[in-house]
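Just one chain follows, in the form predicted alone, and it is written as C-alpha cells.
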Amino acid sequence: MKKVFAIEEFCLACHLCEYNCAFSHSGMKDMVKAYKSGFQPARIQVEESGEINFALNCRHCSDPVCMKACITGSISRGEDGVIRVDTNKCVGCWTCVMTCPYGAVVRGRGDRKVALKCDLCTESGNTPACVEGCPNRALVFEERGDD
C-alpha cells in the first residue's frame, strides 16, 4: 500500500503541506475564502525540532491502536488498507487521539467536534494534497514494505 513518508533532510518547515491538507479537506474552491470560513485543522502536523523539521502524518498501521480504542467502531480500515474514521459515528471522545503513539489523530474544531486523520486523499483519487503541495518534495507518496 502507498503511504506517505516525510524526507526530514528536505522539510523546510514552510507548513504549506497543513495548508494544503486542510484546503483540500474544506470542500471550497478558493483557499483563502475556505480559511477565513475557519475549516477544520489539517490532519498532517509539521514537527519543528531545532534543525530537524518533518511533516508527521497517520502511518495506517498494520495493527491500528486508534480503531483498537475506539468506543464507537468509528475507526475502520478500507478494502484498500486505509484507516478513516466515519464521522457520523464518532462521538469525540479523543480516546484515539490518546491512544495513536505518533500523534496522527487531531480533534476537530467547531460544530464537527470529531477526530480526523489522514485518509491519503483518497475521496479525490489523487495524490495526497501534503504531498502535491509540497515544494521541497519533503514529503513522497510510495509503497515501502511493512509497517
Second form
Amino acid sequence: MKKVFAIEEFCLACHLCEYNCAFSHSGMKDMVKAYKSGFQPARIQVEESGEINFALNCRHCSDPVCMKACITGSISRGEDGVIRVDTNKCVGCWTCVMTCPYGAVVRGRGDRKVALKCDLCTESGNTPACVEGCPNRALVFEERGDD
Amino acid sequence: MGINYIQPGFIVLRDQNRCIRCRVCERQCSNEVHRYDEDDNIMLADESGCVDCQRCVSLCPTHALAITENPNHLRQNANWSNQLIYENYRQAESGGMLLSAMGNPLPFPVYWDKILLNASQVTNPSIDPLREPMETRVSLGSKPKRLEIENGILKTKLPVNLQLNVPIMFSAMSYGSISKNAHESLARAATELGTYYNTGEGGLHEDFYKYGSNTIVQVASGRFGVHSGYLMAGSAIEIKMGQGAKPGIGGHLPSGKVKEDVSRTRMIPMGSDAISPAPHHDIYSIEDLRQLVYSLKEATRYTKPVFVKIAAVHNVAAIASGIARSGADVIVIDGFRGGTGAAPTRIRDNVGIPIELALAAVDQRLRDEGIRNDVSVVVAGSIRCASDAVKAIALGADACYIGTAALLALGCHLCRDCHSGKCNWGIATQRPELVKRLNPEIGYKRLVNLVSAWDHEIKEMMGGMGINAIDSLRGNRLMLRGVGINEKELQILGIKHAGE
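Mind giving me the form predicted in complex with the partner chain, seeing as the form predicted alone was just shown?
The complete assembly is shown below, putting the previous chain first.
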C-alpha cells in the first residue's frame, strides 16, 4: 500500500506538515479559523536532533501493536490496509499511545480525549495534506512494497 | 555599542489576526529576525538582520506576513540618497570596502528595453511554430571559411563545436559561491535540455563528472581545482579573464565557505580564503593568452573548444578581435549588469559597459575584420527573458548565458545578500542546514521549465518575424528598431530608429 515516507536529506524542520495535518483534520475551510477554534494535535511529528530532522507518522504496520493493545477494539485495519481509530469507541486509555514503537499515536485535546493517528487523509480522498504541503518534497506518498 | 547610525532597511508587517504562531518564519530565517514570545503567545520581529529575501513570506501558511521598506527616512536629498549616507556610516564604522552581491541595481539605461522587434505583415508570411518546424539549435565554435567537397564527400576537417538544443546556457557560478544542490540542479537541467552549464572557477565536484558531456569547465586566475582530469571531464574549457560584475579585479571566496568538500574540489586547505588574483599572472598580452589557449587545447588533445570570457569594458571590440586571433573558439562577453556572489560595491556599480553596446561593437568589429566566422560570440550579463535573448541574437550573439535568471528559477529572490553565506533559499550558502532547502529534484525541473518556456517564446517571436531558424536571426539587425535613444547609441547598436 502507499504510505508517507520522509526524505531526511531534504527535511527543513519547518513543521508545516504538522500544521497542514491539523488543519486538514479540522474539517474547516480556513486555516486561521481552524487554529482559533483549537487545533487538535497533528498526527505527524517532526523529529529533530542537531542537523538531522524528519517527519514521522503512522507506519501502518503489517502487525500493528496498537491494534492488539486496544482495550475497546476501536483500532482496526481497513480493507485498504489503513489503520484507523474509531473515535466513537475510543475511551482514551492511551494504551495505544504507550505501545506504538514509533510514537505515532497522539492524544486528542479538549472534549475529544481520544487517540488520534494518521489515516493517510483517506476521508478527503486527496494526497495526504502533509505530503501536499511540504515545501521541499521531503515527504512522499508512494508504494514501496511490504514493510 | 554607541549610537545606532544604521537603521534596518525593511520592516516586517505581521497580521496578528492571521498569524497562527506556527513559527515557520522563525525556523526559516537564518538572520534570526522572527522570534516567539511564550509569555504573550505572540510572534515578534527584530528587523536589523532582515535582507528581504522573502523566505518567511513564501512559507507562511496563512499569508500573514509582508516585508516592506522601512518607512523611516533620512531627510530627502536628491544628491545624497539614503543609501549613500548609510554606506558612508557603515564605512566610518568598519573602515573597510563595501561588499555587494548579484548584479548592478542602479538605474543605468537597459538597452534591451529600448529596442523593439519586427513582425511580418501582408508582404511576408509569419510562421506558426506550433504547425511548422522551427530551429533553435546552435553550434558554438570556429566555423571553416570554406568547405571542400570531393565526389560528394566533405573533405574539410570541421573544428570541434558544441551543440546546443537551445541558445541558452547556464553561466559560470562556482561550487563554493553556490551550493552543491544548486550545482546539481544546473547540471541535471543542462543535461535534460541539451545545453551546458559552467563550473565557474571552483573546480568540479567528484559527483558531477557524470554530467561532463553538458559541462563547461572554467580555468580562472586562481586555477582552483584545475588538473588534467578536470579539463578532460567537460565538453569545453572556458578561460575566465574577467567578469562583468567586477571587471579588473579577482575573486575572494571567504574562508567560511571553504568547507571540506569545497576544499577538496578546489584543491586548497580547508578554512583558507580562496583568492583569485586580478590578472592571470601568465597573461599580459594576446600572445600570452594564445599560449594558454593552446596549452589547454594540447592538454585535451584538441577535442574541446576553448572559450575566453571577458568583461565588457571600454575597448571591448579591439580586445575581442585579439581573442579571436588567439585561437579561441568562443568569445564570451559579460556585461556590467552581470551577477556575482560578492564584489566590491563601487566596482560592481561603476565599472564596465552595457552588454548591448559591447555585443554590437564586437560583432561589427569581427565582421569588419572578416574574422567573425572564426569564433562564436556568447553574451552574458543580465539576459532577463526570451526577448532579451532574441534581441541579443539579432545583434549578433550566437548564444546567451543566464546566471541570475537561472538562480531565480531555483528560488532566488534577489535580496543581494549572497556574500553573507546565509542564503535562506539554499543557493549561495555552504551551511548544510540551508543547503538542504534546495531540493535538486525540484530545482532542476524548474530550470528545465524556465528554459523550455523561453525556447517556446523565442520560436514564437522568430515565427512572427517570418524566420524559421535561429541562424537566420543571428546578426539580423534589420529586425531591430530603437526607441528613445540618440543617434550615437543607434550607430553603435547598428540599428535604425523606430519609424525608419
